[in-house]
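Quick heads-up: it's one chain on its own, the form predicted alone, in structure tokens.
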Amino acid sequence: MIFPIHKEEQDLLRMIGAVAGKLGSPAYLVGGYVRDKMLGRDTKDLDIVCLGSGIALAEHVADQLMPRPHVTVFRRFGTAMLHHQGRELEFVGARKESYREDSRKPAVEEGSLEDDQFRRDFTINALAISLNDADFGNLLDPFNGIAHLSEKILKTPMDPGKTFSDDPLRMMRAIRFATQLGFTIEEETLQAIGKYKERIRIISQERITTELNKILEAPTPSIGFRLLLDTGLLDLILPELVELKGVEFKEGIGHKDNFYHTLQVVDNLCKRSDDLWLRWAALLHDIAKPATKRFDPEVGWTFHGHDALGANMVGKIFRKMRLPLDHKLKFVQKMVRMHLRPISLTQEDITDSAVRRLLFDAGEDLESLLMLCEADITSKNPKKVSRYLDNYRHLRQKLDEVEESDRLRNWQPPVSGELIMASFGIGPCREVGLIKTRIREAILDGEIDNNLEAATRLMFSEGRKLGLIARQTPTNP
């Protein structure tokens, strides 16, 4: 079968072929790229599999290109990497490999192109492209992964068992794809996920952690956890979302079942957004409801602070995945601890003095609180989805009334410490901290008017009443 590749990069890949004839290497295009042109997905990252030294076709294809690109080299795994017109091509010598029980670091040594298809995760995985004179485009096809392209399965080469013990992180990889691609794993070989993912535990959580984010940024995520779910690695990844699953009854009251409702706010929330942290906050949005729960027999189910205490376990959570604990961290821990606030607003009489304060708390942040809150929404009444949504239309438009009028989205207070001090001659004190909180307090309450006049003359106020002197400079009215 001749394969298609389009005529901007055949000058490349001939040129690649031409080196490697003279290096006597013969080369091949294999895996992502191929997968990816036959299902007509985009993709810019090139593997090369050459019969010899992939560092040495790396070297020399460098040599080819103006101006030449860095070589990356990285000798212990016999692989090299560089860059050009925006494509990544990575080299390799074809292989094989063998595992110890212990570790998913194989001995390596040379192999045929036949090996090192033997050798990949899917048959998917193991198409390959000759790129050499006397059969440029041809494709070698030995597990029939077009055959599988076409029918949308996800396969192993070999024994699936065998796959997933070398390598467990594969286990992850199969359920990715399977999420990113809309492919059904082949039942063979999602049983050995669930037998072999215990080997899971080889694996770095840096690793695991990239293939959540994918699973996490594909299209409908929740076909990804729940695959996780039913392999029972979830369990061993993630525990504290499983712990969501699953409705208890008392007196015949049953609260929904948290795990699912989770997996539908995210897949809602991927409709509007393609924001990595706003989709995290959307899976772990509701993760202290088990730690919460309690039930009224008044009332029924509840899981009162189960925001607050959700915004604290995501810390926990996102050093034990080793995701960053930086602003994006801050960010999502806001999101938790905040998605009931826009909710009770949409229950009872806006006030003005609420609507200032939830500004002034989400700042930059409103509108992705908001599509996480909206995404909450996951009733099966038609009707109570409606009313709900023209709630919160009624919210949007209050929020953009009350910004237009006093701007405290991203505000700061118009009186500022170095002020306070500078008007009182002191230094930093409890007392300036009392004083701008409580301008702070008066404009978003309304007593006062969101400008430095109407501040400055509550800072002498509050001054007088916690026993300061007002110096006489022309800050004081």
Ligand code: CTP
Contents of the next structure:
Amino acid sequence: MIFPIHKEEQDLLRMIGAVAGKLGSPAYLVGGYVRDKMLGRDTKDLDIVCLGSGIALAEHVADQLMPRPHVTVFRRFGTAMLHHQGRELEFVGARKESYREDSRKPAVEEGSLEDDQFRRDFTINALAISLNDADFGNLLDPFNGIAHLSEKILKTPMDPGKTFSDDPLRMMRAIRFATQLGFTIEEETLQAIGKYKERIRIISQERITTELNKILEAPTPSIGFRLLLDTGLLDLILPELVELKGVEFKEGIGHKDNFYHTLQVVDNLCKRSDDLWLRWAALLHDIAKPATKRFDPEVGWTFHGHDALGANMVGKIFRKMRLPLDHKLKFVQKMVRMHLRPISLTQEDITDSAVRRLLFDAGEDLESLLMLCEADITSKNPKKVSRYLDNYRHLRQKLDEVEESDRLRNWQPPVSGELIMASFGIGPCREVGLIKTRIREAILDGEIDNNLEAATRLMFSEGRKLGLIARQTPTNP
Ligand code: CTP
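So that was the form predicted alone. Now I'd like the form predicted in complex with cytidine-5'-triphosphate, please.
Below: every chain and molecule of the assembly, starting with the one above.
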């Protein structure tokens, strides 16, 4: 093998080669496994191409494994997959594939190994390694994939227009690989993306979103978003982001380019957090700036309410992108809605009450929110950056102090609705809500301590004011 490989994996590959030999269907490792091993990246997904039936090879390989794994067969695509010791093995017969112009459905035709390599997306994904006895470990590289790996180039084996029209998702894959691997898309290939971008419309939103997520999960997502913008793909898949681009001047006053600012915020955040959803929040934190932009001759450009409107837009974008609509959406909306809150607290004389409210509202997401706010500092003036970061250090200190004394981070009301009802012998009604709100506000304002005794005392006095009659209960102090 031309790259280091565990003995166990080597034995598995030799066995596959031997089985393929018996079936008269020579087999080869191809695609992402070869690419990633050559780059020294770990991978557990093995794609195996054989000259014959991939399904038959998978079944015979499974017979040799202990315990025999289940083989999942996709007859329509002529592929079969099995899992073994944490690895995913996919088998397919070599094919010469053509696609109808208006669809992604392949008209499958058997082909040689080289036909199969030729129809693949990029030369670096078209490398093959023989698993056969006669030349086990031999590299077959008809399209200069190895050279392109070392030159860090993404290039299609065939005419890029044909490669992208065959499967337009490959345009997104090119940009995703460029972002993940730090590779350059070769000029002709890049031009073809611009030319064939409209074809992306035939691709399902789920597959596009998977690639977008992979771009966001890369160390420097701005590489991908710049390419998406420059090729015109971003207009088609996330036009709201393109709206952020540009600088307008009035009376000699301009505002920053919110597209490039956003990309900087995403990159800054990615240095500190792997959380995909916080990365989405960074990408969308200013999404409502174009819709809320006004020019006020007194103060210049304003974007009032872009936090609240932004949270709203996040919901629409998540639905359109087929992103999850569960607590992950709620989290991204919360981050966008709250992203201006900490900055208003970085001034000198912050009150304890304001700090308590931030702790209470941010809850367990406080650290994520602070990371987003710190990433939002994109000034080119290093003095300003360090002053703003200092302000956040001060705020963090204050938050720690208040949290230590008041324990509000995961606040639970010390007095429950049940206790209020039992204490006054009432059922669910408006008064229960009024008392609960009053207690919460009193704690946040620092009027009473955050404990059961103080809260119960306030509950009884509020109840009396509302005309309720207290029952004698053990908690009545
Ligand atoms: N492939 C292709 N066109 C696609 C998808 C895949 O030509 N639209 C080919 C490539 O040769 C690729 C291989 O099929 O290497 C396996 O595809 P897949 O597992 O989806 O991607 P990987 O390249 O392995 O990379 P990743 O796992 O990061 O997606």
